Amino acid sequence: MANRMLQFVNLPQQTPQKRDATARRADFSEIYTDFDSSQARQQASRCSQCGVPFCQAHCPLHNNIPDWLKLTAEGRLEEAYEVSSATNNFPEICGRICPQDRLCEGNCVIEKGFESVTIGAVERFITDTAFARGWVRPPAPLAENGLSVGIVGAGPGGLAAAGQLRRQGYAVHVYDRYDRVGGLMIYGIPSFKLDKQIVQRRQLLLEQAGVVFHLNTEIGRDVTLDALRDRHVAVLLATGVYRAREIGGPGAGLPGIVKALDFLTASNRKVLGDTVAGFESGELDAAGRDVVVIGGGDTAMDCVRTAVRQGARAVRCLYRRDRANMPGSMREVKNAEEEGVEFLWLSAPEAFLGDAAVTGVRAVRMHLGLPDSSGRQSVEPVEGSHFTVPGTLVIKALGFDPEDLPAAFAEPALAVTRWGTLKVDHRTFMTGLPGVFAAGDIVRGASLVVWAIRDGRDAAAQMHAWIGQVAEQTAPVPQMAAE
């Protein structure tokens, strides 16, 4: 079989097909057409199956990426669905919205003149066959053990851990302060990139296995983590990070300037059939305006080409460093140009224009200056730069921070660390609370969904290991039979 790769010398790399940009501007269906078969195999069989797969390596899940690409060139999609899915809860999620330029196929070993294996459309195309075809089944496990786990917050960690915790045989609920499940999976990113039915369908096999969901339940409003620590033996905290960073200036409070999650939310509300004051009153509905997004990561990707679909009538991306320092995907940038997005590389936003209501940005052009302490170029302004850019609808993406979690959990107990997010022992993924473990973004600060799989993973696999010791420090010491 060895003969079956090694083929990037013979076959050029070839991406999924993208559907024309005019049609694609229209509606929000996802942008990439599925390979067939045969293009899944010849791309596959372009693995080079190096000795140090850094493909592997940079994967924060440490996927087995040269194993399911091989198994796929031999048209075994059944064992590479088990090897894929033996390390990813999600594989099919990832396939989709990671950042494979700057992960796995960013570092693929295969000359720059070869181009990369595309990895995460294998990787999608293996999980939908497996789905398509029966072979992805509920996480049931060989037996349960009578005990419950709870977790905080229903995104993607949190799902992963409980598809694990449910493998071992706990019990496992999952508290949601919102409507659906699924997190920034089904309210942060937009369908055009995850479909949301591909979410839906992970909450379906979850229930299957018994993973019970209380949503529209908050935690410190509707019960008391006190009363979550009675109810199981450990609980999870895996709630993210959303509160929006602000951006100072003159006019910064303006009707009109928004909150990237506001927008990107009342977006995918509205597409999924739901009644939206904010988009019915046309605070959010970018249709007809001037849009001007102010940032450079995911988040601000996600908004400028949201815009595009509502309408927009012009819709550009403010960021102060130059492209090659931005820290979003590359991919999602020529995505965001082929439907129209106007990027401002090296530019900052300094006022905000207008009397009752936003009609403008006032900017300054940067220069990238000496590197800081990091190694990352600091920014200064170019002096005397300034222009305008119009705007009736600013949407600020700058990124996220916790918020004051002791007190969204009101358990002051909660320790955090200088940057708010929760303090817990890295090596055990607990708190300061016995029992209370927590993980993802709430930890992390602000990443990316295949990091949030790994921490509850890893979480999942801590919690498991404390309540057995937990278990065998209180269970009764056997007493020697009376001779």
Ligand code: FAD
The other form holds:
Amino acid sequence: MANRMLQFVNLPQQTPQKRDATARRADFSEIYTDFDSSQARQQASRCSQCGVPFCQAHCPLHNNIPDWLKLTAEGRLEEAYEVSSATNNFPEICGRICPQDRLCEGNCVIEKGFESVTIGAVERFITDTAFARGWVRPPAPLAENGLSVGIVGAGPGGLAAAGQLRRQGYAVHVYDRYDRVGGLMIYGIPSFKLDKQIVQRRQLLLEQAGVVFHLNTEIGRDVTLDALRDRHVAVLLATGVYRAREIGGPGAGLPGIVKALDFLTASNRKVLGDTVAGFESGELDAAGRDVVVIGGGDTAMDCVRTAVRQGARAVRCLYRRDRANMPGSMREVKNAEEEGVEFLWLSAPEAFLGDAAVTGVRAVRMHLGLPDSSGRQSVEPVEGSHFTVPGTLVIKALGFDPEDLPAAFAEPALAVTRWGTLKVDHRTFMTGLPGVFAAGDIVRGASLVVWAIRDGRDAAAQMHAWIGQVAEQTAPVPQMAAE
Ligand code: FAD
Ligand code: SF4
Ligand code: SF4
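Switch from the form predicted alone to the form predicted in complex with this ligand and give that structure.
First the chain shown before, then all remaining chains and molecules of the complex.
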């Protein structure tokens, strides 16, 4: 059979089609259409099957990318799905929202000159096809092992661990303070990047496998960590980071200045059909307003694009560095520009104007100076370069820090780093409390879904190993508590 691979020389890169920007502005649906099977096969066949695949090395999950690309190119989709799902609990989610330009695709060797293989889109196609054809099965165990584990946090880190541990035969109980499963995948990331149903069908599979979700249950308030440790043989903390970084300056407390996650959560709830007080009152609704978003990360990009869809009059993004130095994904900046967002690069807020509520932001132009000790160029204000941006809704998107977990959990023995993230032994994922493990953003700081999945999988493996050791030393191990 002729070699189906190495087609990058003949076949140009083709990304999934994007919906027209005008149509995108009018709804919250995903913006990329699916590959059809012939596009997926063709695009997968562009891979040159590298002996040392840099794409795989730069995927946090070390996905076996060349193998599933080859299987897709050969039309062996069920096998491609088996290979792809062996290393990733949620490939269809990563295929949609990983910043591939910084990870797998950005390191594809054919990137230089021929443009990379569209790895993320093929990954998404494989698993969406697997769902459509009924190949995706709940992560149910072959046999129960009679032991129970508790997981705090139903974000990607907690859910990946839940799937792995359930497969091993544990009774898995996941606790979350929210009313829905998914963490930031449901209340942070907007549905135009990740349709909510994609997250919800994963919840259903976990439930079908026997994972029990205890929603509206905040650990530290409704149940103590101590009680959880009594209930379960081991506990995983995957609580994420939620304390918004603040901005000071004159007028910073004016009504109309809101936090990014409050804005995005309200919008996501609305999309999910909830009645949201802050939205009904208009406080968190951008319709008809001049919106200014402060920040240059992916959260800022999600805010500007959400504001556009809510019918804002104008949407501007203020970022103190330039386009090349922004932390957000270039793909998202391009999408935002197409949708009508105006970027004010090298601009920093100095004061917020208005009496009863904010009416504008006084900003100053910045220039990039010499690199500091971290290697990043410093930013300096340009004297006399002040200007005013109209803004009746100002959204602060400056990043997140962890909450004070030792205080919230009344567990001073939970050690934290100087950034407030939980300290764990990086080989075992265990905190200072025996049998209490931690994973995801709460350990790493604000990061990515794919890293939370990786950590959740690794932590689950370490929990299993630790429980085995305890069983050997102190048989019998505490049995599963009745729920
Ligand atoms: P989370 O997803 O934050 O989940 C933690 C869960 O713990 C939450 O459900 C929370 O309710 C629960 N919890 C917290 N405290 C308690 C408690 N005391 N008791 C019970 N439950 C508790 N990443 C990407 O890869 N691609 C993107 O496009 C992307 N976009 C993003 C957009 C936004 C707006 C934000 C904010 C983040 C984005 N990220 C993106 C980052 C990504 O969402 C996170 O890195 C990832 O969700 C972290 O997973 P996690 O499981 O550690 O925590
Ligand atoms: Fe690329 Fe993310 Fe998929 Fe890894 S998980 S192959 S980084 S899209
Ligand atoms: Fe294929 Fe690119 Fe990965 Fe090489 S780096 S194996 S060409 S996807």
